[in-house]
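The chain that follows stands alone, in the form predicted alone, written as structure tokens.
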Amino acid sequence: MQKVVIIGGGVAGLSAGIFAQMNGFNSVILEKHHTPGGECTGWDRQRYHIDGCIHWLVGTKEGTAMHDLWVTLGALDGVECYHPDSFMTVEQDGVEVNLYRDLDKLQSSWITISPQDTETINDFCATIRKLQSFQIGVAKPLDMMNIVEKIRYFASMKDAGAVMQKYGKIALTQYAERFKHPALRRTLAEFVPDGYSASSIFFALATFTQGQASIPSGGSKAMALRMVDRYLEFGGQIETRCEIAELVHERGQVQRVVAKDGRSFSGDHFVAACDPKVLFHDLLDDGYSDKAFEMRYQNQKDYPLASNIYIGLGYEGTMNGIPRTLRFPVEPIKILQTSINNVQLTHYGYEPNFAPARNTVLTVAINQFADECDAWLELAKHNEAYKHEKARIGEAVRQSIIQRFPEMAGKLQVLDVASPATYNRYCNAHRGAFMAFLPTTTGKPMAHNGRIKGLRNLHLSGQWLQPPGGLPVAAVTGKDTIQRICKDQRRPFTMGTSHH
């Protein structure tokens, strides 16, 4: 039986492992951390559980191809999902703007706020409606399709293509200028950072309003562990605390991988379901660098990487009537060289097991980009200064929340502050990135088949291979990798169905 060795036990690695087992391979997943799941994770602090990943998951709608894939992977098999009423509520100058799941409700509520923007709002909602037919392709990667399949695929992408053509090269900040009302304008302009393509908001809201983006019960870590269970049920093997230090290869083939503790794993096929920078730079010593990736790593302006500061808070109380995600203005909080004027607060009142009875866990995410991430990595080398800075930011955020919700005074504590250096340390994420290259008006979207030129039996999997990144892309590319290996081996490939 042929052996597949998978480096990295995140969602891409678990997906590759499950499909390897389903297709008659013998596989092992090598995971650096003590718990598989990669960045799809959560952690416990002082009787609270901080969910570290899923803001919303694409593929929660039954009857869609992505949902079927998640079910096959064990991620959503028989799992209840929470469907928040709004994507986010934004408070601005005394006005409350809601990004409702119900698109008609969003449309009428915005027109109520700003009748003079009716035409622009109608056009905005019409574009979202047009995109609601769009679904992530799951069956086959483009490079494996025959001509008929390609024609069908491109026909299915017609609406998405039209939206990309119209809005892909317009910055969201620029698009937002079409709205006369300042609250609507700012809601859109600050939805993603400056320089980002306007197309991003249309895709996000189309997915959300078609009921495709909800939150699986139990959160991120529970979902990853369900995938682990599925993999083990299929006979897979996981080695944790097993960070790979070296790939041994000769004559265009990888022979084995060697862990930092000296353990060695040989196989017929190798899947790098890890950060590409780790693969090309650390494991392959820059000997097989890839132009597509190198160009993006060198050009942070057109291909930014996003990380964040992630603050977990425990509240001795309930958040009844407060939207799941709320953005509100605050007195400026200094973060390294910049400052923030808004706080985006998410609460998990719908997850009774995340907090003690009648208590609620809250999180605040603050975006960080290249220079900031580098500054955090530098600061992390100085333990005391690093700890002090994290504590200062956590306290400033806590105070700003109390200012907005005075009833929380004396009942709100900072549980944890993670920084880009945290993502780097636990997940080997380059610059602490938790998302793939972000869509800007000037960058070209990544489309990579995961093959490593010069090494026949090594494949790259993960969210980096195609936009927009994230968990669905990780799951799909894990499957795609095994599909490609089956094709190379002239073996049939099964997508399988849930075996329950």
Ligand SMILES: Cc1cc2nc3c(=O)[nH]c(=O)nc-3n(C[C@H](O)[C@H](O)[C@H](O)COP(=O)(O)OP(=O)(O)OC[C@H]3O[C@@H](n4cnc5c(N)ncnc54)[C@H](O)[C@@H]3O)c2cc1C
Second form
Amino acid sequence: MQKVVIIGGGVAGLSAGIFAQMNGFNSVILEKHHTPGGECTGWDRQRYHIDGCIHWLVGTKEGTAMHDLWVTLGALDGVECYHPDSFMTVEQDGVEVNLYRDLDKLQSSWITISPQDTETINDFCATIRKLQSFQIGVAKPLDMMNIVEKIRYFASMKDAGAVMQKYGKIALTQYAERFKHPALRRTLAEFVPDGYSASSIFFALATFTQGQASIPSGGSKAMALRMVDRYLEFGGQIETRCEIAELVHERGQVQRVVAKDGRSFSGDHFVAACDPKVLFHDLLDDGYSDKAFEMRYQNQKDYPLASNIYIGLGYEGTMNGIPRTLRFPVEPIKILQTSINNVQLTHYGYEPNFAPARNTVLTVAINQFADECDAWLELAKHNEAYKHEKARIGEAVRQSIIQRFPEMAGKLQVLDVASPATYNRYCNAHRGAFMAFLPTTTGKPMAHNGRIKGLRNLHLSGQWLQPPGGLPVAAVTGKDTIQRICKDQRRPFTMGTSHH
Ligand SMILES: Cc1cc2nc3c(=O)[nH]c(=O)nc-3n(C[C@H](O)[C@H](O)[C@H](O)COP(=O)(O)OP(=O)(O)OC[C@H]3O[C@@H](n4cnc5c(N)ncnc54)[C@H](O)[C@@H]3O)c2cc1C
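Form predicted alone done, so how does the form predicted in complex with the ligand look?
To see the whole picture, the full complex is given below, headed by that same chain.
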């Protein structure tokens, strides 16, 4: 039986492993950390569970191809989902703006806030409606489609293509200027980090309003562990605490990989489901650089990476009536060289097992970009200063929440502060990135087939291969890799399982 060796046990690695087992390969997943899951994870602090990932999972709508894929992977098989009413609620100058799941309600509530923006709001919602039929491609990667399949695929992307053409080159901040009401303007402008193209909000809201982006019960870590169970059920093998440090190749074929502790794993096919920078820079010693990635790594302006400061808080109380995700203005909080003037607070009141009874766990995410990430990586080398800075930011955020919700005083504690250095340390994430290259108005979307020029039996999988990254792309590209290997080996490929 041919052997597939997979470096990285995140969602992409687990997906590759499950499809390898389903398609008659023998496989092993080698994971650096003590738990598989990669960035799709959560952690316990005191009596609370902090969910570190899923704010929305594309593919939660039954009857769609993406949902079927998650079911096959064990991620959503028989799992209830929580369907929030609103993606986010934004408070601004005494006005509350909601990004409702019900698009008619979103439209009418925005018109009530700003009748003078009616035409712009109608146009905004019409574009979202037009995109609601958009589905992420699952069955086959583009490079494996025949001409008829390609024609069908591009025909199905007609509306998406039109929206990209119209809004892909306009920054969301610039698009937001079309709205006269300051609360609507700021809601849109601050929906995604500066520099994102306006198209991102249309795709995000089209997905959310078609009911395709809810939250699986039990959260991120439970979902990753269900995928681990599925992989093990299919006979897969996982080695944890196994960081691969060397990739041995000869005459265009990878022979084996070697872990930091000296363990060696040989195989017929190798899948790098780790951060691509780890593959190109560390494992291949920059000897097999890839043009598509190098060009992007060297041009941070057009291809920015985002990381996070992620603060977990425990509240001895319930959040009844408070929206799941709320953004509100705060007194400026200094973060390294910059400062923030609003806080985005998410609570997990819908998850009974994340906190003791009548208590709630909360998180606050603060995006960090290039220079900030580098500064965090530098700071993390100085343990005391790093700890001090994280604690200072955590406390400032706690105070700003209490200012907004005075009833929380004395009942709110900071549980944990993760920084870009945390993602780098745990997942080897380059610059702590938690999403692939951001869709800016000047960058070209990535479309990578995962093949590594010059090394025939090595493939790359993961969220980096196609926009917009995130969990669905990780899952799809893990599957795509095994599909490509089957094609190379002239063997049939199966997507289905008896679990359906
Ligand atoms: C705070 C946060 C919120 C997010 N929210 C969402 C969301 O709401 N929806 C969504 O779709 N996505 C979300 N994401 C993004 C999502 O988590 C990622 O897109 C996805 O988990 C990436 O999966 P991956 O398998 O491609 O990579 P990773 O998860 O990075 O997995 C790579 C794995 O490889 C391992 N590894 C690295 N180097 C080595 C080595 N040398 N040897 C062995 N193992 C190695 C790492 O430890 C890791 O386990 C979020 C991420 C974060 C951090």
